[in-house]
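One chain comes next, on its own, written as structure tokens: the form predicted alone.
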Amino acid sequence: MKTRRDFIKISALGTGGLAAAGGAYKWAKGSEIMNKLSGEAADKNLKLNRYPTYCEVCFWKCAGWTHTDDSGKIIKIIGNDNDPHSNGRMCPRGTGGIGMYYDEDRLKTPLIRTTKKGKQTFRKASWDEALEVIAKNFNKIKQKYGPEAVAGFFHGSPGSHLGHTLHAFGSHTEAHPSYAQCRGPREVGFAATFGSGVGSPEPTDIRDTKCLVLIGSHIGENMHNGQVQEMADAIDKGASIITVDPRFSTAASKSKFWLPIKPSTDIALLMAWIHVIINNELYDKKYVEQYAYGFKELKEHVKKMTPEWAYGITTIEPSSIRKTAYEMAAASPAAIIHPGRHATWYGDDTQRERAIAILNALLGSWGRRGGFYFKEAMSLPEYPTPEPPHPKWDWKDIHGDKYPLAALPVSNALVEATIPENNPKHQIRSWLVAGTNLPLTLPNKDQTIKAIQELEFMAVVDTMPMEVTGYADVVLPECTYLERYDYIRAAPHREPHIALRMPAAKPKYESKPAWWIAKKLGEKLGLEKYFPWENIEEVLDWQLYRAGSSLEEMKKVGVKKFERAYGAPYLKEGEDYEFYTNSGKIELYSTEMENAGFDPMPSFTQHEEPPENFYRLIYGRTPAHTFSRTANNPNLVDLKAEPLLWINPKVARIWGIENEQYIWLKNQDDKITQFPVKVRVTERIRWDSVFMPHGFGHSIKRLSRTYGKGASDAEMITNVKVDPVMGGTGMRANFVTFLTEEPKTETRS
């Protein structure tokens, strides 16, 4: 049955120059490329130009220098040695960065959805046309509706310039999925005990650490490149690694301690965990005294919470708790329980989140060496323009008594608001989406794909043509981040600091940076007065003047480091310290959370058991890629080009599937992949589970070197547990099957 919007792949254009070749061309003239850079970068005698930026590849944003050639040629990325991001060393996606902007399946104009003999397609457009076509829509939304009902979906350096314009159109409808789908437990869950929320990078203090606990945090596979460095250290100097975790991953192969536990009873070890640190009295007295509440109350809600009660829900041995917990105790203060970054499981993440915030605060870890630094950012004027128009209504009022305690917009909120059968009262009308593949993004597909046929008009702005750009009515092409402007990196870290990112290329094809998109379309709106500027050099400029540089001078240096304003990274001993919560002190009964009506201390609560011959579905990272973005890259795709499915062999046996099989998977909803993933049969995988990458499966045949490759994840992402503390979409609580021969069509998600 054909839907009011149809989805159109871009593979099947026949204008522009668009038309994908086939795969193997594409291929093999990805390979000579990059082979041709390779032997060419070897050259010691090849005379190199070199430009300052910071990587895209993942929301790290390392510091480096790209190189060209004399001809313009772009040969290599290296890190910046001065940048505490990276040290120096990118890892194998940020070199791989490179791949990026040679990739040939690159967007490369404007497309405008069209209809031609009664079929739904794109047509090629200049960027006027395409800009005011939307400038248009919107308007016409706005007179309609009111502004708010356009809303923004944003993941990376686009959201910042596209959200500029969003504001001074009217509208402060807009997420960045990275909250709801990844860290968003977290933020609140930290915040709620010491006032402060962990941010990125995290602070933590992992290269004077004496002991790291690692708890579904994959450091070495999501290559967060500063942390997997100082982990690094810490291992030669005689740290303790303590890995829980349902498959033996890359960290837990460096680790003192693995600990396999069962899937979704973390909370149970955490609390045993703290018991035991209680009982034996083997917390920081002096710190918890000082500068902790609640003590009492902790004290007596964990008294039954001991590693016998939590055997029998973890699978772990109660004398690996109590020699896990004496372990973290011997290193205190120098010792962290990891907060992680994708902290979205089973709807109850939040309060997970909050179990490792008060072990880490019994340890006396927090702003204490070793442990979690007190971070510090560089603050950055705003260049002037007017006060943006306040909205009528903004995301605030779209959660409405939902998620009391989200900090920032909830993004599936957003799409449930979008979908008129849910009678919202502010209801929205046309989404403006930059950076983020929202089909594989975001869970419950359908849901999400519903809510894009509500619409009214959609503008995606990317670099590759993802499957969100099928939905599209007009599709703007992006040029990657070794081409462009865009701000300042001034994230916190040790010591605050600034980044510059500039072209080390002119854009190729029709491409054009987000700063510049958000500038023409902004014009197009007649939202001149907030674009008072010629071109970002020009905003730049102004900022790094006021902040003692100038754009001339980080041109040369790339990263500039500044004295900290704010005292030391570390409390001193007895140091008086006010948190920013309502007690002023580190809450291990948290008074926020009992005003909002949960639960002040973290309880485990039995989750969902898998059906009979369903086994529960991991997903993570793999050290190439960085979600579904990389996947085509052509230098990356080299480094892995499909993911494996990990089976245990018992598993493997009843269902007599073999090493390399490739194999369909179906959730408890029926849903089934449609393509098949090869397995990897391995003891590193608990018999209960099953562990796949993220990112892959993709059904754009544009995408010529990771079309079909292995299995999406997200399709089989049906069953969401929403976290009713902030809104965080839980997405391990889906379970699959097998099967072993190809499923007929029609069964297909």
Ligand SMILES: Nc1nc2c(c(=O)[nH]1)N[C@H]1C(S)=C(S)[C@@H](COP(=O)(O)OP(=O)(O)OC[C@H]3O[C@@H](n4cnc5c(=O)[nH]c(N)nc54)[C@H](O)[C@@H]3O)O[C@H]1N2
Second form
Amino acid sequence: MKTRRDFIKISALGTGGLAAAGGAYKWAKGSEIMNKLSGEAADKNLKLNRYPTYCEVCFWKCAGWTHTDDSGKIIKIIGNDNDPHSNGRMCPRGTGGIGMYYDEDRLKTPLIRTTKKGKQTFRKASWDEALEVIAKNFNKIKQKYGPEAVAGFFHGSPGSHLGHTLHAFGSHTEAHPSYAQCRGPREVGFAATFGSGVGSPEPTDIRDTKCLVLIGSHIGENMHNGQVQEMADAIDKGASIITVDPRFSTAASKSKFWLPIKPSTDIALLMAWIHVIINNELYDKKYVEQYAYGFKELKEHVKKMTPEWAYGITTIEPSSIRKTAYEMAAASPAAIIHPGRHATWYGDDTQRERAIAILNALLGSWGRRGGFYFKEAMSLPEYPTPEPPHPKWDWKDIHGDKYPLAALPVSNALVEATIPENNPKHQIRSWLVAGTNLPLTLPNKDQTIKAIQELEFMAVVDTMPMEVTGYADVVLPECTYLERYDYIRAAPHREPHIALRMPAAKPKYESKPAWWIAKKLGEKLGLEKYFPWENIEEVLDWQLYRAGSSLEEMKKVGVKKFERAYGAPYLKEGEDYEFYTNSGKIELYSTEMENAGFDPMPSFTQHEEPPENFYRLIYGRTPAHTFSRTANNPNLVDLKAEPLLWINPKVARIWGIENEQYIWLKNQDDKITQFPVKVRVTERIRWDSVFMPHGFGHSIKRLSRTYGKGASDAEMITNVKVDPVMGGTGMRANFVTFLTEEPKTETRS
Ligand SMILES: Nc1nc2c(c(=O)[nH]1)N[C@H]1C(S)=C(S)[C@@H](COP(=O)(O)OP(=O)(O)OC[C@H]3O[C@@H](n4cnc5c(=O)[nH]c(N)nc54)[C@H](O)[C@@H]3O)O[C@H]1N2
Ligand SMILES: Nc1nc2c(c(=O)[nH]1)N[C@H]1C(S)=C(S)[C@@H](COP(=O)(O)OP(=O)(O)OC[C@H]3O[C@@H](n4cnc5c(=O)[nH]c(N)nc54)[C@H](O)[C@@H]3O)O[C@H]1N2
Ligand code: SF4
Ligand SMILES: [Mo]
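Could you give the coordinates for the form predicted together with the named molecule, as opposed to the form predicted alone above?
Next comes the full complex, this chain leading.
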């Protein structure tokens, strides 16, 4: 039975949560941990134990060592010297990761939705009871509609465990926001060009590059560790950085050229660069001749896309466009036009990524030193379990004719398929969510909530009481990454390698690791045969043994490197090479796009302009936080407690807004932010845009350090431009105006 889900504030639970949190906040500030964090109190007599881990504070997954003192207390995390993701150094967020473990606002027990005196609330439950309720509901849905009607929304490590349970149950309806809200268009655009996506970590050979072009990619605020370190090294070695950003970002401040582009016009700039490089014969002729397909067509296509044409669109001077094109060509092939990572901007994102890929191809940078290296990952054998049942339908049926080049499920398509009004052929009835805060992560929150209200049942696995947990019927508390094993990290890099995560302490409270939750839920669902092991150590040891290592060895070394098995990371001069495209070549003219009914070569299309007195909302990262997951972290709150809204001085003057004033934002659809945001008046942003970091504006009172701190960009993202090629949600077509007085509550979003 469908019941309307009231949003339940977990603060209603327990006693004295806020008071206790206040005390602990002070404790954390003046504590040994904070001193250790800043490296001030290195007590030489302290005996430390160390346990290998890889970080879960963001998806760079740096490997490091968690240190505990002789009483078993977690003291610090430092990088593993042998790890190519971290090179022995964690970023401030990774160092502060222990705040996740110590956060006393954490979820502590399983919770079940119940009604008391007509009011919905959560009650504490045992694991046995909570898992029983989930299993009962999933099996009910399986009987009524088939197992396919249960969908998974996962991000990060817990998804690999719970995904196994979902598959064993009979559903492949599973989505991750890292695709349709993040890197999807980039993967599709690069695959259509080079026959291979970019993947994570990006195989950008930044340490040896001579020219790095960042187009809406803000390394420096985007703190992906190894990449930031390599960029610093490249700058030291004299590489030139070209940053294209409406905002004077950290990267822009390190750049030889900053092109403050009018937002939403990047494709015009990219095409003009291609024009200059072709017309002035600056491209890598031998490389293009040997490896590329469709050069003649491309040359014809860009004929009229001159810097003068692009100037009218982008506001970038033709002379700057030419100068920067020459700069890249001088560095070729050691030049990188960075593909970015959060690529879902304006709905034509696959085409923008295609333009970036084409430019790289012309400069001969794919497979070349200082460009992109050919990555290699260690492949670990899967622990043998029976073949899962074959679902009658899955995400591909949900997509139908839409998004023909989507290689992975699109989260927003799964949300749409949950709403009966959309007449989905395959309706989703239940969600299992783990490691993703959907109301802040998916654009168009109203639609997400509407879908949730249609569900017959929703279970959420999280470490914290978050916006998403408030809508669950059952909440399961996962322990933090410092308290658990997960699968081996076998990410690609210059050298194949593996990294182990193991617990440094017992799970606090009643929290449990996702592998345990996945197995126990599986058993409750009658799927024991898919979990023919006692614990995950058994699985890891089995896999590691076959890869030429063991759990015992990995506990000692944390990271192990292997020889490359599939050739050199760079092309040799004139080497024969077949790309995984239809033509076997790098496709400047994409046959794959053409066959799917899209333009084989990118073109600029005009996007909406802000209405009068509105400004484009651009958002991004802030160095000390990751999305919404760290906003309450006791250590990281100290580094940055609230977001700032960047406004150009000219605009601030017109509005009479002062630096550090708190204001509310209203968007083009009359949505108003729940909380005000502090203004930073700065020349570092164009007048037509405002900038704010993502991940703040939490509405959960139980998040005692971050509740009500700043506005949430997600509340303002109601105009979503979906990429027809692969379903990515363009989120930058939203415009805001300013409210200097506190708005009446009933008008708020
Ligand atoms: N408005 C807006 N939306 C965006 C973006 C943006 O910039 N602005 N960025 C987009 C991008 S690029 C991405 S990749 C996505 C990221 O999307 P998400 O990964 O959903 O981002 P978070 O807000 O960090 O939410 C993570 C959730 O996982 C929980 N969590 C953290 N660690 C663990 C764990 O170990 N186990 C479990 N079970 N749960 C855990 C956290 O408490 C939190 O509830 O967001 C996308 N959406
Ligand atoms: N500290 C920290 N680092 C992170 C993360 C985090 O949460 N915190 N998240 C990680 C993840 S999952 C991702 S996907 C990456 C995202 O990181 P990136 O892909 O590097 O960056 P975005 O967040 O998309 O980019 C924001 C930049 O684009 C600019 N911009 C806005 N509109 C336009 C436009 O129209 N044209 C151009 N040229 N520029 C524009 C903004 O001013 C801003 O500087 O960061 C990763 N690194
Ligand atoms: S970049 Fe920082 S937060 Fe991300 S995994 Fe590495 S140490 Fe952790
Ligand atoms: Mo992302």
